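Shown next as structure tokens: one chain only, the form predicted on its own.
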Amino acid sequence: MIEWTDDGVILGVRPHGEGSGVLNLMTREHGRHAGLARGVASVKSRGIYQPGNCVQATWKARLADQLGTYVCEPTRDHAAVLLDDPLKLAGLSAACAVAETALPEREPHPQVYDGLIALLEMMEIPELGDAWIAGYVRWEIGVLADLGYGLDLDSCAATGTNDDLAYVSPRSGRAVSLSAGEPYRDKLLALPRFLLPGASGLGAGDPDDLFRGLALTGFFLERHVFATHHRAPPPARNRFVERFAQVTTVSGGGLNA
């Protein structure tokens, strides 16, 4: 029999036999890991799996090929918290949508954990407002580079230096200069200033900037992740990235926004 016991975050649950479900969670040091959970659909454990919530898992299997079962305590309710916040709720759907999608199955990722929980705290203080969208592009960029598909944003690919760094290129993910750039700005991402070096939270109330981060995030999963693995983007995340320009007067996140 093999067993361990972690911290994890529920990132979806799929039905399965009468009562139970394939629970699917972010686990610090198992990576993403399914099992059986016996008893999800009742009424007393229906809001405990709920993806974005928090749980001490233990997960039990006679082989460790096999998909196993897991018995959960939880330990944060984070669903809860944001139920009255259809952006928070959103933004919290498609960062379990991504993660789920995105990393490789049973492969410890603990800074991306780590990140998770991190983006779920700062979900729930109201005073940052929406800078907390802030930390969901740093979080994808954290997945980018766990995966091996890190950003380069310290300094001009062209020049060197980390002066006026305004664009980021689509090939190579390096930053670009505003005067290096200028040339080719229409086939070059927006950087937002809030990924500047050094610029903390920098720009992380205005909605056009953190309308670029997510395009800038979004443009390099879909060429370097899911692509790769023939997936389409998460709808969660579509579904994320509407409802913010819906909610919020946005010129735009594209090229060049």
The other form holds:
Amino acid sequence: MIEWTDDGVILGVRPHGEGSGVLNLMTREHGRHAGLARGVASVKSRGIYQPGNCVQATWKARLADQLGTYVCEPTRDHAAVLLDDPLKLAGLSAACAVAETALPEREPHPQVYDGLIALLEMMEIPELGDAWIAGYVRWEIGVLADLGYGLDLDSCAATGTNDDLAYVSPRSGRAVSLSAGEPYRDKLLALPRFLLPGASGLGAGDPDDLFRGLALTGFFLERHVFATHHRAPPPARNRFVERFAQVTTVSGGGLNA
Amino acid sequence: MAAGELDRAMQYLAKLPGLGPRSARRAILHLMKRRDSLMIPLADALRVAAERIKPCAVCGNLDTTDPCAICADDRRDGTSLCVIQDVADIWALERASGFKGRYHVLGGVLSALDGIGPEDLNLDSLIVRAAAPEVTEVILAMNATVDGQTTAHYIADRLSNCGVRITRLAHGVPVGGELDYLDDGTLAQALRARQNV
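Can you switch from the form predicted on its own and show the form predicted together with the partner chain instead?
Let us now look at the entire complex, which starts with that chain.
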């Protein structure tokens, strides 16, 4: 019998039978891992098994490649706190959907897990306003890096300097300075200010910058992660971006700065 | 070995939610012992239901008439429209006897996991109904789940230009609930929605 206990974030639950469900957890040491959880539909447990909630999970199986079973203890309920905030709820759904679609099963990504926990905690701080979206963008950049498609935003790909960085090359994922990139601005992606080296939150609340950040990571996720594995970008992420676009007045979002 | 006809009946019963092969065997033997008092009347009732019950073209409820009895009832409050996920929710709310308006069945919720998008739900007809001049309030009675509330927020956006008051059900401590046995999320919601006494 194989058994382990780990901290996890619930990414999704698929009903199985009358009262059980196949739980998809993002665990710290064991990666994205599925297992059968009994009683998920019971009155006592329904509130626990929502996407975004944190649990301590014990997984057991006779063989390593079996689905196995989960017994979970709730540790932090993020979903209930965010239910009344449409944008944050959409962000939570998007993060869980991206993790579920992008990450391979049973492959540990502790930094992605830690980033997801930090993002969920950021979402619960009302004083941050929409700045948590910058955290979401940084988390997606972390997902890309962990999957081997890291962006190099520290210096210009053409000049080697880190002054006046303004664009990102869609081919190499490297930053490009304003002067070097200006002739090609129609083909380059905008680099949001909060991702500049040493930015420390600069522009983290600017809606245009946040939208550029979502467009940047969305581009690379779609090209390198989803399309490579013949998967469509998760609809939850598209709905999150659409909702953010609705609630802000965005000028020139998308490929151009 | 059961006769072929019994096997076929058991296979169909086993497809019902909550029934497996063993429960289906017990059920069919129970029915066989009460052939005249239970089995034949049950078969007749199922046949009649299959022939006569159809979805209401207005709200999606199941009834023998179209429009359904609720939509056709002039005594109901036409100014209030309650949006619910499935027909079972209509039955639950009618049992509670607290709502006297009309209903609209979405047929599910937006679900990233199951690939259900807005085009898979009865949303267009809801927009038309909400825009009717007599409707002044739309109540979003979705489940208190991530998918349910995501759907509620989406519908609220779609209805924002209809000039109606958009409300949702309260979330919090259930009647008879003891605080010590409630989950953290329910308690947090209940605290946020506290009211003056």
